[in-house]
Amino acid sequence: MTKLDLDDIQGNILRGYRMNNVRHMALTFGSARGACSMLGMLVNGDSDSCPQITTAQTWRETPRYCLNLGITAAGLKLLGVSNSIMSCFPKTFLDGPAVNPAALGDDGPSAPENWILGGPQGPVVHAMLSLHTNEEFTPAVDDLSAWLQALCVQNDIEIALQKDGEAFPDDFVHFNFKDNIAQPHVCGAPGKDSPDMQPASSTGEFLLGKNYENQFRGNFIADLPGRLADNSTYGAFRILKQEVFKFEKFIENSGLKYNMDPELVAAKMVGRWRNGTPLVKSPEENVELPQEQLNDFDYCPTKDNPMYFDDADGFRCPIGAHIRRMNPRSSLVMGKPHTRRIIRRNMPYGPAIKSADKPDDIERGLIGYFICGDLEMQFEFLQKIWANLDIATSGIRGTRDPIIGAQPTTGGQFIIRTEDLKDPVIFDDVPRMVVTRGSVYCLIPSIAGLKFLSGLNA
């Protein structure tokens, strides 16, 4: 296994910072020279006060801030990356998410013409700058933002959009579910391994070049030059509005209609109880499990766990439940096991709801990156195939992901199978629960890659 050069890898790829605040800034470059100048400052730390890009190097003490940068295809072109190099990038990255949005479920209210970021109506986005802080313990976002804004003015760069996220206690999100539980562990990455029946993901699933191997025993770098792409990766930056009141109303009405506890309806749709307990471990009762047990489960017996409960029929956790569609683990129902993994670096935006019984017009949701070595084979595959395609498999045929799926305007279906061999419970009026509000695809370069880019027009 190739040893990771943590000083060369941006920190948000391999580690969750566990910081409670983030400010994302969408940048539009005015000139190649100015953009290269700013990249150089952010990489080299030309000033004691100038924020610097954070690497994956292990901390001794929690820093005051963490800073990361992703660059779009349009940004790379403006920086001066040659046509011969640009032609080596995957077409999916070059096209961006707004070229074929319906395949990703980005139609209707989620269509690009309604986006506040990355759509045809908005400004061209050349880069995404993400500033992480802990405002409750070490306020820093305003001072650091002022420095970044000054750098932008100095280098003819416009901040086209600025949007903040803030973590909720215990990693809960607006749907009132505990999140950030099932992140893949990457071979060689820093951090402690938690109990998890899933094998570690190969380094090449998330990092380009350097002889890393992906799931196909190849490397996603293709013909890109190592000086730009080694230790880099891709990120799908998304702003996802969550229809919280619609979700709460749906589980309440469905509970009444089918004589089910609304909390069980919610758990069946997600695959976990709200506190994170997986249904395969506790299918009928919401028990409180220690944090280290929340991801230590599977859906079927395996070579390493031959006596494990077999939920192939989805009696405990429906086959169409959100977490099972997005990560079937060892199950063979939806493809080769333990593949198509992505790293999620998301945080809630918008205020927490005070009462689910009192709807308001405030927008709230999740904002951040879905990180992977191949946008088409990982991120887009999950969106196109596992979330939104009518897969001919018992238990999910004719349905879409009940949480992130692009449901028909007439309502989608969700199927709950029962062990008493009665007819399954079929919800046929599932509304769209998540609406895309913005999206761009970024290359998240290595430190060496950023230095290469900063020197193109220095």
Ligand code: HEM
Given for the second form:
Amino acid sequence: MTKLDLDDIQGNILRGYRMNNVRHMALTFGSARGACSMLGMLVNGDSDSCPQITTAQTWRETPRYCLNLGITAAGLKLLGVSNSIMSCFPKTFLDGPAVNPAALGDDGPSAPENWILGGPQGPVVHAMLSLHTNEEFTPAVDDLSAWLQALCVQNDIEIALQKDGEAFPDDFVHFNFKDNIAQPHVCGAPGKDSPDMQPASSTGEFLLGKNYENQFRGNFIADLPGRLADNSTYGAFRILKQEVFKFEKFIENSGLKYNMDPELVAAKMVGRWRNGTPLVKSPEENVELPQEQLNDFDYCPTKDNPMYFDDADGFRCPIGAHIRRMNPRSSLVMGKPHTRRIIRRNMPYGPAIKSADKPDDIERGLIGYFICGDLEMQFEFLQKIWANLDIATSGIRGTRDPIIGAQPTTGGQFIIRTEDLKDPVIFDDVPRMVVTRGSVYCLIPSIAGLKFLSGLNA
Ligand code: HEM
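Can you now output the form predicted together with the ligand? The one shown was the form predicted on its own.
Once more the chain from above appears, this time first in line as the rest of the complex follows.
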């Protein structure tokens, strides 16, 4: 197994910090010299002069904060990365998410023209600084942000946008579902594994490096120089507004229309009950399962588990449910099983809704990174092919992902197979539940990569 240099890899790639608060700061560099100087300070090991970037090294005790940095293609150019190196980056990263947005479902209300980050109207974003703290136990966000702001001013950097996220108890998110259950385990990464029928993901799916193989036996570093790209990866940073009122109304109305419990409608749309119990494990009843059983399931028998229940028809979990589209597990969808995995590092933003009885007045949603070694093969593939097209497998014709799909303005379809006379139930009025409010693509460089960049204009 590949031995990973944990001191060189940014911590947010390989671990969920389990801290309650995050402050994301979008940075616009004023000059290459100032930006390089700031990058250098963030990794110089002197935590008295500047908060330091958190690595993937294991902790003995929880630190007061965790800090991470992603840099956009515009940021790398401004720092002084040569044209010959820039040309080795994948086109998807160089273009960013606003160049071909409709394919990703970012049209209509989700179009870049309406974004608060990364769109044509907004400021140019060169980097994203993400500060994680635990305000309940060790409040630090105000002190540390003030410190970082002062360092930014000193180094001719503007904080163009600042947005906070806050974890809700037990990892629940807006729409009131438990989240953060299914994350890939990366080969060589430290940490205890919860039981999971899926194999660990190859290192090269999540880290760049000549020695890291991806799921297709290649590696995503291509011709990028190791001193910049080894142990780095990519992150799609997204601000996703959730229409909580629309969601609650939809499950209630559909329940009435099709004589179904609204909670079952909600579970069918996601593929899990709101408490996280997967539908394949408990298709009819909302039972509470221990945490360690929540990710130990599959949709069909495999070589290792030939006697496993076969839900090929989607009677238990609809083929088009959010989690089944986003990770079909061992189902042979478009070729290989267990491919196109992504690491999700998101938190809710905006207050929890008090009553879902009236239309959403305050914006709320999910904010953070979708991390992967190749934005086109992983993040964009999920958005384009699995969420917003209907060709990946049979049983989803005419439908889009019921949670994140860019539904037609007249309403989209969602199909539930039922094993009774009602089979199939077809909802034809699914509204767009999630609206994109901002997005940028970042390289999440290694510590050595950040030192290399800081030396470009020393
Ligand atoms: C506001 C938007 C979103 C909401 C409310 C949402 C909600 C959820 C929930 C409740 C789960 C189940 C918990 C779990 O399995 O850990 C889940 C899983 C997942 N979601 Fe989302 N999600 C959103 C956006 C996205 C996007 C944009 C993507 C990718 C493009 C995505 C990919 C996934 C994946 C890969 C899983 C894990 C599936 C598995 O491994 O079984 N989600 N999401």
